[in-house]
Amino acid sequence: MVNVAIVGAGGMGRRHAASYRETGEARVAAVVDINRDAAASLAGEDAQVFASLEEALEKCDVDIVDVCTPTPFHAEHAVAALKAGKHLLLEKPMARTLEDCDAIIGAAEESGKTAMVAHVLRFFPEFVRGKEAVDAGLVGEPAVVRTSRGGGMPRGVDSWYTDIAQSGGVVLDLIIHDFDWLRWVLGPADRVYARGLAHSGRKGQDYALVTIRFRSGAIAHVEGTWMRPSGFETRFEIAGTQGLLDFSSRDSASLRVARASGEERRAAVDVPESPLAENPYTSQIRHFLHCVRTGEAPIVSLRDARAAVEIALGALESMKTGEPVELRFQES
């Protein structure tokens, strides 16, 4: 049984803590938050409460630090944990700047500890099946991909999500999920072009439409919104040379593959998929604990997470300049 320190007692910190407990493989030994009441509520009777990570590392014996703080604090807490010789699970996005991403990567390489960024979309069954379908050639060569994700504006301490300088808005905080998943499915990206409200100065409203060109030649259109009053929704479709893969969280038959039938490609066959599994956050943490225990590389590398941040920051720059942005540091 490994001991975990949760840094950040907000909604994601509570979700991670519940997932550790659900695995039966880890114990939440410490909760860190400047809001002592929030930390105490999450800690219950099982964990110690601390106002700073430094204090927790000094006074509590933990093996893993799980960082669920607002994005601007990710690098500070991640680097401190790694320098203290702890394994690291870090909520997405990896950091607010590429320089901070590089600092985290450097600290991880120096420490030799397991470090993973929590791009949980890789553990959602429909998105896993989507990648598997593409890898199996069910739609042929992917050509055009469309994704959409969003709901209402999230809440956070001091409404930090509404401050683009801190959160990066819908691009860096929300559709970075899709950026990572698309790279997982399609490979490295070369160029990004975007339009949106990030630099409009509208508090409490954000929308983005991002076009990404991949090295494979595929094009993706990624939509993200915090202006959907009807509730959270996500969907994707992948059009390839031999068919269409279609998913919507609002559909009862959630994942469908429409394949061209015969050489004339006139008819199509729907193959519904509704996979059932444990909570994806728990699956993610179970995978991370497996990597800690065995030394295997996590499914999400730190360089994967950095590449997703690069796409997001490129999109924000494109919105500001009105020009496409070349992506320089994508890796296969």
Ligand SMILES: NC(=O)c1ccc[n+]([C@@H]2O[C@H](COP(=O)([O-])OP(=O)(O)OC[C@H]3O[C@@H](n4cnc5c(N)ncnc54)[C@H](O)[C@@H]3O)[C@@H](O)[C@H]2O)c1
Second form
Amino acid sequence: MVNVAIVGAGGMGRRHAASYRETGEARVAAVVDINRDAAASLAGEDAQVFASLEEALEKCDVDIVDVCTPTPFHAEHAVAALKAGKHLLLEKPMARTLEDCDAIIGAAEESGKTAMVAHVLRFFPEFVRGKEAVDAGLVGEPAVVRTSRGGGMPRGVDSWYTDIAQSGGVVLDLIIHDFDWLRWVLGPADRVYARGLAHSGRKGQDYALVTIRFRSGAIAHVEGTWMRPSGFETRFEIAGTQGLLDFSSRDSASLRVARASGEERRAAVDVPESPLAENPYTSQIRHFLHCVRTGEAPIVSLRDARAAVEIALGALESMKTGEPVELRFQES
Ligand SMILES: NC(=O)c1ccc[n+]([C@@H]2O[C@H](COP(=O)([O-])OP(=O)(O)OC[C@H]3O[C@@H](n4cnc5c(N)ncnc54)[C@H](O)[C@@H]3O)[C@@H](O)[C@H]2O)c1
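Alt. form predicted together with the named molecule, vs. the form predicted on its own above:
Below, the chain from earlier opens the complete complex, with every other chain and molecule after it.
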């Protein structure tokens, strides 16, 4: 049983804690939050409560630090954990700036510990099967990809989410999931162009359309919104030389393939009976614990996570200037 310190006892801290419990392989031994009540409520009877990571690292013997603080604190907490010789699981986005990403990569390389950014789409069955279908050549060469993700405005207009300077808005906070997945499926990206409301100054009202050109020649069009009052929804569509693969979280049979011949087969891609038999966040933590135990490299490298941040920051810059932005650090 490994011991974990969770930093940030908000929505994600609670989700991660539940997932560690569900694996049966790890124990949450410490909870850190500047809000003592939040930390105490997550810690319950089993874990110690701390107001700072520094104090937790001094007083509590943990193997893993799991960082679920708001994005601007990611680098500070991740670097402190790695410098103290702990394994690191870090919520996405890796950090608010590329300089912060580099500080984390530097600290991880020095420590030699397992470090992974929680790009959880890599554990959502439909997104995994979507990649496998493309790899198996089911739609031929991918040419055009569309993704969409979003729902309502994050709770509380004064939450850190609605401050673009902290969260990076839908582009850095939300559709970074798709940027990572698209790189996983299509390979390195070389250019990004975006339009959106990130710089409009209207708190929480955020919508973005991001076009990414990949080195393979494929183009992706990524939509992200916090302005969809009808509820949270994700979709993707991959058009290739041999057919079309599409997914919508609204459908019950959510993964379908329409071959170029016009033939449509439900679930032609192997979809488990109950795709959500295990919560993807728990599958993600199971994978991370496996890597900690075996020393294997996590499925998401720190350079993958940095590359996704580079796409997001490029998109934010493109929205400001109206010009496309060349991406320079896309190799994993
Ligand atoms: N993977 C996903 O699907 C997903 C979903 C939601 C959020 N996230 C990410 O998880 C992270 C946390 O998001 P959340 O929704 O849990 O946020 P939240 O606002 O619900 O919780 C953040 C917690 O961190 C605490 N905190 C703030 N500053 C701190 C500090 N300096 N030291 C210690 N504690 C501090 C706050 O008191 C709060 O309890 C963000 O980076 C977010 O982007 C990921």
